[in-house]
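The form predicted on its own is given below as one chain in structure tokens.
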Amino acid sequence: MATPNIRDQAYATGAGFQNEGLRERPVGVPVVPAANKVEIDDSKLKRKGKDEFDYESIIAPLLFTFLAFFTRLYKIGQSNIVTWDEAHFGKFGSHYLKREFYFDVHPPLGKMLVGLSGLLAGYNGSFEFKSGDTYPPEVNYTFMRIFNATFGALCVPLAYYTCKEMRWTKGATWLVTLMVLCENSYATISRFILLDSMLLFFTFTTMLCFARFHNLRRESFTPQWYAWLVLSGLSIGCVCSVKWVGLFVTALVGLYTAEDLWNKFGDLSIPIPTLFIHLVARVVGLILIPTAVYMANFYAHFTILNHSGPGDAQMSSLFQANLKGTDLTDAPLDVAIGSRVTIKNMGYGGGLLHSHIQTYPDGSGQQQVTCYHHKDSNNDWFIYPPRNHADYDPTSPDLRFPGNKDVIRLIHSQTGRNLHSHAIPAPITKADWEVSSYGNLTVGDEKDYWQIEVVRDSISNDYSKIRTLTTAFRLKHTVLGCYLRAGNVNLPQWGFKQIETTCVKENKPKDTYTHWNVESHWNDKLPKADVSSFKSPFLWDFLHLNVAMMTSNNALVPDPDKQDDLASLWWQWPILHVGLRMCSWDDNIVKYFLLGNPVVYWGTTASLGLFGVAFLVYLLRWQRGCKDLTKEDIDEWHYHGFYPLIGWAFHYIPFIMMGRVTYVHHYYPALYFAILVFGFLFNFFCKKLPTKVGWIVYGITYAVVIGVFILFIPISFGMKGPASQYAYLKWTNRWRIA
């Protein structure tokens, strides 16, 4: 490693040329004035033997990449059944091939790539991907798995080059690369049609860009600097477009960027216009480009999925009206008394007004009213007049059209009960009144009455009628004066995790969660309307879908009434307390068990604690005036030690606070950062050992990591026959291998 010069040390630590002693503990040693600095010939320090050729930088990554593809692809097609979450993501890929709109809690990039793998494999999207089903001959599932496994395999050379950018020794670089290569959980999860290999791949690319861009910090505004800034933005956009977990590595890059800009702001030698250019470059590269990539994926998502499908109800009515094959375009335009309708909430992520025979466990005990994101006959309501008006006669040719300020009743089509509210607190949002279904056509009271307040109409200024799809309106309770509202609060399991629907006391006309529109409409007395020309703005659809994804993700909480043998808790992951059975455990099934390499897991978890202990020791000795660390050492701890540690914390701690159900694979991005911390400690301390001793330490570690990986390789390549023959792998009773 070349000796760092004074200029490099100053910039790397954030110190200017006038304050080289910024991070030193003053112990009576005079600081050398800047005027007395010794000039060093940079060209001599940077010069390396021109005749030397670094064969290792060519051979090592090629060898690691070959081994990565072997460990990820070997016997990849021997299990011909739909395994674990292939039932979800394979099905989502099918929707892209059939161009049917669907809904999922994850952004679309990974699933579009799954669809691409099916397209390249010659698959037509007809298979249903039911869990445990056998793949038919026309589905080339092996190719689709190979496509996914490629992302997992490429993580290995990415880890190698990231360590190279961190200027680690060969021993430490090989160690980190081997740990990624020989991590059984990475090898296993990469072999199936899942999103995790893609998430890991883009997490790894983001860290490589992070390390490379840091190395170019003294070459600002060069073509290479701009190129890696743009690549960083593209990588961030991609990782966030696979899963929202990508926001954690984005936060890590954001933290580094904020620190870097702050250091530059404190460097008085940098002119203000140059600082402004630095700021603008980062805003464009690390905010605008990722945002554009993220939004472009949703634009492609909407463009491809232009046919009606199972996820229609998650979107706005106008969006659905423009899907091919939808029945919304066959509806009458003007809504009349006696019409059967579905009523859509217009808030972001809003669902359809819904009721079912189940009752509230507390409060009134009456029939529940919710919002539901799927099409169902329990979403249908009849529009009736109040009881003090002329009754609706289905045999009469006369038509009455409710409009602004008119009072109506809504009758649930399946149970015949009235939409009702009363002065009883809502089940979750206690500040609002409960909304229920009560009575029937003849039994009821004035609390069944709702006044229409038109907010807007996209095709007309005439508010004397309610129009299908285009009219946004509010429903005001005539007795309580409250407004029907459906926010993004999920009911408990007794309410099937559906959206709580309440009557809010505050009158906020701009609250879109109190806005509703008629979506589906049936009335044989009325002519059909052509609404295909009504377009829904992309930005509105983009925001609407993202809020719906967030709402549904928050609803994925553990069900206390059910036992989930696959779920696990956050504290179990770092200590490898549990694994996960990915399929049936029958003797005639090729079985896969999602479990990490014990040496990698336990070693990296221990390294997190050792890092803290080592830092504390150095800190105490620094306070006592000891000079254990040079400026170069401090920078190495800062950028190559603390940032991976923070990356681990960013990817791990949020799962401690999340209320949603969690599984072992949620730890896999955090594991990579723990591996980097482990590699940092080896790199830092082994450099201080005699060369032979250091290589002995590395050699032993390599052998143990590889040996344990090979020992546990059946859980990755597939276990045939009775599980009892693999009992030797059951090191703890919590590992349900046998």
Given for the second form:
Amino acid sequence: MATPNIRDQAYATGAGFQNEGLRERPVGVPVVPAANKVEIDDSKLKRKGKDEFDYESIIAPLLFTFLAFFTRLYKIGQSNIVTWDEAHFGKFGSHYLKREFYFDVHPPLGKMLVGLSGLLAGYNGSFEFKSGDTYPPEVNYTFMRIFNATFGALCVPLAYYTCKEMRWTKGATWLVTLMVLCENSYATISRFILLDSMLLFFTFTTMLCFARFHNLRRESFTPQWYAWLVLSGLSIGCVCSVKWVGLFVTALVGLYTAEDLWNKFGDLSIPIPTLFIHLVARVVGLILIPTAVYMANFYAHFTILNHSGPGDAQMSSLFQANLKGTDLTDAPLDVAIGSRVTIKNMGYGGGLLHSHIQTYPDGSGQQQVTCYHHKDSNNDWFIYPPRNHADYDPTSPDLRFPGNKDVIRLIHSQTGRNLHSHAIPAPITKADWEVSSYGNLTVGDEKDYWQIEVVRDSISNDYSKIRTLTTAFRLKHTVLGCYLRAGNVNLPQWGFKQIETTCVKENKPKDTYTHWNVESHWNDKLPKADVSSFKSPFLWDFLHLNVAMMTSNNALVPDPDKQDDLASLWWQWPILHVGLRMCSWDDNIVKYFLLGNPVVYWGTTASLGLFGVAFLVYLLRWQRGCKDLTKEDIDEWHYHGFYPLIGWAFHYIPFIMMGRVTYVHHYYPALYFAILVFGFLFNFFCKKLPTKVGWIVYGITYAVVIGVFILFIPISFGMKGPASQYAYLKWTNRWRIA
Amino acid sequence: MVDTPPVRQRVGRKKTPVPGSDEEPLLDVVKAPVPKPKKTVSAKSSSTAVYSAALVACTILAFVTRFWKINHPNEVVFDEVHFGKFASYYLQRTYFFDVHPPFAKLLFAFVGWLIGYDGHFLFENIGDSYPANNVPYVAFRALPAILSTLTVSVVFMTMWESGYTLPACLTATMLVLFDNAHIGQTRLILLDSTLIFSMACSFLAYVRFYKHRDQPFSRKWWKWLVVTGIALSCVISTKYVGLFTFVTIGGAVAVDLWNLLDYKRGLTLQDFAKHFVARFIGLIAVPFFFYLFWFQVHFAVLSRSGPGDDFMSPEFQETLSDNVMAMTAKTVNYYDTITLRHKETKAYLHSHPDRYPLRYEDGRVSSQGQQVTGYPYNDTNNHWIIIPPVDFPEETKLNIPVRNHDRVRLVHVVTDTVLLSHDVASPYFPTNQEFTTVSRAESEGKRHNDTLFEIRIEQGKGKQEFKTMAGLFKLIHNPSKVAMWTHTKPLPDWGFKQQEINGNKNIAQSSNVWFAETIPSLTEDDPRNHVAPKKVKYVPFWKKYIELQKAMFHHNNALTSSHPYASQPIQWPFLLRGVSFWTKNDTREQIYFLGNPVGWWLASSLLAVYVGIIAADQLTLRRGVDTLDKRTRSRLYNSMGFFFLAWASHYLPFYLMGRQLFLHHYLPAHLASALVTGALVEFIFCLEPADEDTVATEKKDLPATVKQQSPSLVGAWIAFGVITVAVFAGFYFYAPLTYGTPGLTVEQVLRRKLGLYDLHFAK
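Next block, the form predicted together with its partner chain, ref. the form predicted on its own:
Every chain and every other molecule in the complex is listed next, the one we just looked at coming first.
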């Protein structure tokens, strides 16, 4: 279709020369439908492979894998102190060994693997993993680190095979593999007991599955095709079960799948039933399987952690009652006037009704009332009668049991103030009324009165009493007619990021955030009962925990008053503006500095821009009628250029918008996609160079990447002695190596 | 190819027949030149007459609805508090600060100036009476009402210019004409009327510009290009949501340019560059300079110091006349006696011989040191001598100015003790440090470090001198890094109900700011008393503009506090919640800002229908089934696509915004959704293209009236009739809440209470 004069034009620009061979290709394969053509190409490639069987495909991955294990494992046990977030993840691993329930914002898979490594290392879970502590001799931390580093090392062959699946030239394949291998930040972060190596590993496997599945697109419904679909699903499930960041690579695969289905939908040769099977296969493979994997992880999490531990208060009261060693089950059943109780919000992720001496900065200025997720004596409330009833007399043996529709007062045990609400807008949810603690035993008014409305009781239809754990009730303010509610809205720093508690005007009986139950209960006058026989369903616990994780994640926002030297901002990552000191900078400890290979970072970031420019140029030239690219070229750009670019954007842009604290390692998954874009550009443009020139270009790039990696290797292998020895690595002032 | 829809006939009226295919204003397909239509003049003009008559009728109705009882209520309503106040500031020429650009506010000031109002009333509170204060509020309100009336006309003309049939034009117009939200928001002293009018004008101007695309670089082509640019500039000079209008027009321009670039169009690259540059000039350069122009006017008008001074740098403030700073700022020297005042609560730093009680009510203990409090009145106990950490040699100790970041000590004159803070909890705040004083001897001795404070001047540069009045500063306790702070809750009787002073760990808090008010020790003949008042300084426009622009963005982002009537973007198209503007208890009257539910729900559901049609078309096309003819599809994607883009770009970005949002932010998007609705009515109810004269050329000679009665339009007219009746009914039903009169009984209020409408007087 290219008219001669346009072709001349192209030659005149000089660009045409390089494209000559390419440009001729369509002429050589005349009028073959696209599908067949690709298959021909495929078979040609395979045949070629068999004809001159190159040992590269065996030797290269072996060599790379060996080097990967070397760079990740060499001197791995050198530093015997708890480094950086090992303090968290090592501790979480210990909880699995001790089977104590804990709470964390990340899904459990990565931490269960840490636990597994501890189990294999013969560790009993007794070490506290305090940041900066020395490992005691009984903790085989070297083995635990090796276990983690294995995931990091395996990323290298995965990158190699991914490039092979994309049918890149040897030069480009080696380049990408080398860049992953010689990436200091990957090498460093893989050496510790952290989740990042696992996250990277599963991101890499997902990309491999993606590339492989794309290659199989013309062999739908073969066993191989099904196998890789299921593998993709498993991989996605795993990556999402390590950190929620995995959702971004999931989105990438989802986008590809949507586009693929859309193309199939437009292919009139595919009958509708076949289309339907395509759709069902993807729903099962890419939605149901990952969900099942994700839920299975939580199932294992709940099964392993069957003892009471530090994270109890995040969960519903019933869940806690089923943990071994909890004190909840050992409480009186019926709640009486004078009982000391903690009151739990029954919404997903609900906390315990809490108050503390700090006051509201606006509004009434009275004492704050919040919901809090940790056990604390400020969660305790006394149930008192309203002032117009007979006063509670602790010495008298009489017992009064408040029930449905009865009016009570709640007195905060630590400050003696009454739970109170008034017609002042709440601090965040302005449409609701503020809830505060006010007055004391004697000072107060009728705005301290709350009417109990029983919603349900899981063991009885008798609503005349409130029972520990089993009775769900609402508290209605007698004067304003509003209902006590805590809806997972975090207060600002002045409220310590606890959950805002308000009085909501609308009467919505189904709103579980207005439902409360008594969790702990103390009353010496009453006999103790065992109520642990009521189980909370798994699905409910699962949702509850996930909502709680989301709420806590949202609360991890930077504190503007706190100088956080470790945190960094999104714009600093691609330009390698800062690094991160992973441990204290004492002369006599082994120091690790988390910093990428500058060539890789700057090169990949530049390649992103270059990709955009090249794309724009091609697009404008296409609109001007210049046929620079063949159909295969366009497919190559589309699937092996654009998808990695989108993957990079998916893994990067959310961090720009995210309010939470961010660190350099949040860029690592995105970096892999940037490396792929870099490799794509090399692959695409070096193909056009004469073979020798191409190899020279590749050779120089390899040398620079490897050279800089070796130059910076002390920051990954650990720097011994005074940091000033390594001042030569401090290329900019922001890299606080020395 | 088709031609001669009603629009063309309008062209005929102007006796400049335009060749080509302007009945599809945003059609971007490549097409062969269309033969010029042959039309009888009578048919053209009679159709034009029908359109013109409809336009006039709509305008009159719009005028009536906008001006109906415009003098009611005669009190300050809702945000009139702000925008009325700003007009007064302009008239008084006192500097103020606001997050919105100046254009619309200058318009109000212009109205005030025209009628000779002096701006004495400051619109302090909602409910303040206008007649009692002698404010010409009707004139003020007439401006938005007029612009809103014209908005209705512009909507009609936009539809007309885009080539829609009369019922379609009228349907779109009715949705805006009888919309309670548009009326309610635009008959008060608010900016939205200007915003919406400018936005509608930029759509109209762009459609007209686009219709001249067959004569690029002609006089008219340039005219409408520049008009589009100026209209765009007015939008963004009113509020920054005008950026969304740029996105809308920019999107359409990008598509247009992309098609021009197509080599099949035969444009050379030079031609294309000319197109590109022309649009850049018309739609970016001209609007930008126009936008800057308003800032120049703003600075020129506001020449006197006023409430906005505090937002600006000292350098900027010195450009304003009557500025306290410029007049009285004096350098503070060491060994001066000074008084320190808290900026927010206006309390002086005070001390007296009484001591903190050993034990507070809640059982915590104090240091029992001398009380340091905040006291609002003049008193010798407010006097403090500012001295260096280590005394200067006696002979050279005078006339050394205190500078930013200097460490100083403050000596209380009456008791001769030195201010100190330490790690003891303050009376009210267990988290904050107590402030007290110690004797001079202790201050020289072991407590020396605890008596050191750093003067940290707000936005201070380097080692600048510390001055009275001008230099707002924070007093940071040197060893513990807490800031001296006070609040309004009075101390108990032991503290004589004076204010508590304590050390706030949150240094960044803006309420930590103090200033030195006077230097009582200054003698009459001190040279500092005899400095001639400074002249008003000159700062170049660019510097002032950039500083103001930065401050505006900064404060706009800081508008995150919540408001009882703020709403979420998701609630707007469904009209789930309104805003209470004004209430009057004795007459049970209220203004509750709310759209016309019938109109809004119709418009929103038709947006969904539009998306559905596009999706259905894409799906069927994908399977090789083509249900639409080329012209209809072009209309669906280009003209309606433009309106839909306008809606989306004026609505969706709000989801990304963190600041507080209100229902009135949806008004621009609602106008766009009305355009989509009108266009869809034609699409759905006209079974054939409106002008089938290409198919049957002989019909061309029929009079226009006959054509309009042709069967294809009957459906559309019926739809128009039904919609108008329903919309009017909805408008009439909610009119008492829009106009604020008459008052409603409980049942009447309850009948109008849908969704989350928090109406007053419902009990």
